[in-house]
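Just one chain is shown here, as structure tokens, and it is the form predicted on its own.
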Amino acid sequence: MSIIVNLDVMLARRKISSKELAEAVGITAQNLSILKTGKAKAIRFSTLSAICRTLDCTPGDILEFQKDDAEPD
């Protein structure tokens, strides 16, 4: 089971830079980079809400569940 972060896709669709999003959301560029690269272990609902508000999207536009092939159904 994997959670895929599609934040780069949403940034490109909205034509917003990572720096602009980080400033709008109130997190550091480093923490946004960790989130973008899928290295984050968790995300606060308040941060996710701020990202969605800024990008005018839903959490499902940013986070995607991908089942591993080896997992049973």
Contents of the next structure:
Amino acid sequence: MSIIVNLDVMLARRKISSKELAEAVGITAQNLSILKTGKAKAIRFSTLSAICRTLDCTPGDILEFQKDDAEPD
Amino acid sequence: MDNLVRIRSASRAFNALCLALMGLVPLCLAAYWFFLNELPHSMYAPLPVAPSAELGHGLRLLGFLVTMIPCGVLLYALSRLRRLFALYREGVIFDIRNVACYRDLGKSLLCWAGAAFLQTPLLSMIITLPNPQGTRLLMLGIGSGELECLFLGGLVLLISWVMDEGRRLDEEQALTV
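Having seen the form predicted on its own, can you show the form predicted together with its partner chain?
Complete assembly follows, chain above in first position.
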């Protein structure tokens, strides 16, 4: 997967626990774990905007594109 | 009644039925070959040719072993069905394990057609072996049963591919946060 989720980094920067974020965003701890471990296949705009609102950041702070070696230019 | 509850309860019943069939089918087959000489002629219908003389123990054992070839395939298919119903009973519907069960079931139906085709010449040889020379038979043939198995096997394989697509969609849905 070429999209990296940097949610752990943002949680550490804002000193917010995963449980607090899950409660604030309104998703389950299991879904937050899916997101953090990079297993998620997609993220809803509503979830992304709730995370950004809670962590006071932009989507670019959470999601990062990393080019695969095998991918063509 | 909720659909999932219905699936679970029906699967429980089908699972038990498959288990009963797994025990009954080989037992009935063994009884059929054991009492073959005492059976009325009308019960020779499943055989490719009716025996003209009484068959000895050895030939009846051979006959049983030959009919156990398609029966073995059937037992395997029943075991895969049991696994599928066990998954449904647990509420697992769109999983890679379900897809594997459907795929194995389709393949075993195709194998069953092949085994049934193989059974006819072998059984005809065994049954007509006590006959005098020149009256022994080697029969070959494809019946509607074999064709039905081929059709059903292909159909179940197709369903397994559809199920795999369903599984992918379900996984994507489950991993959308």
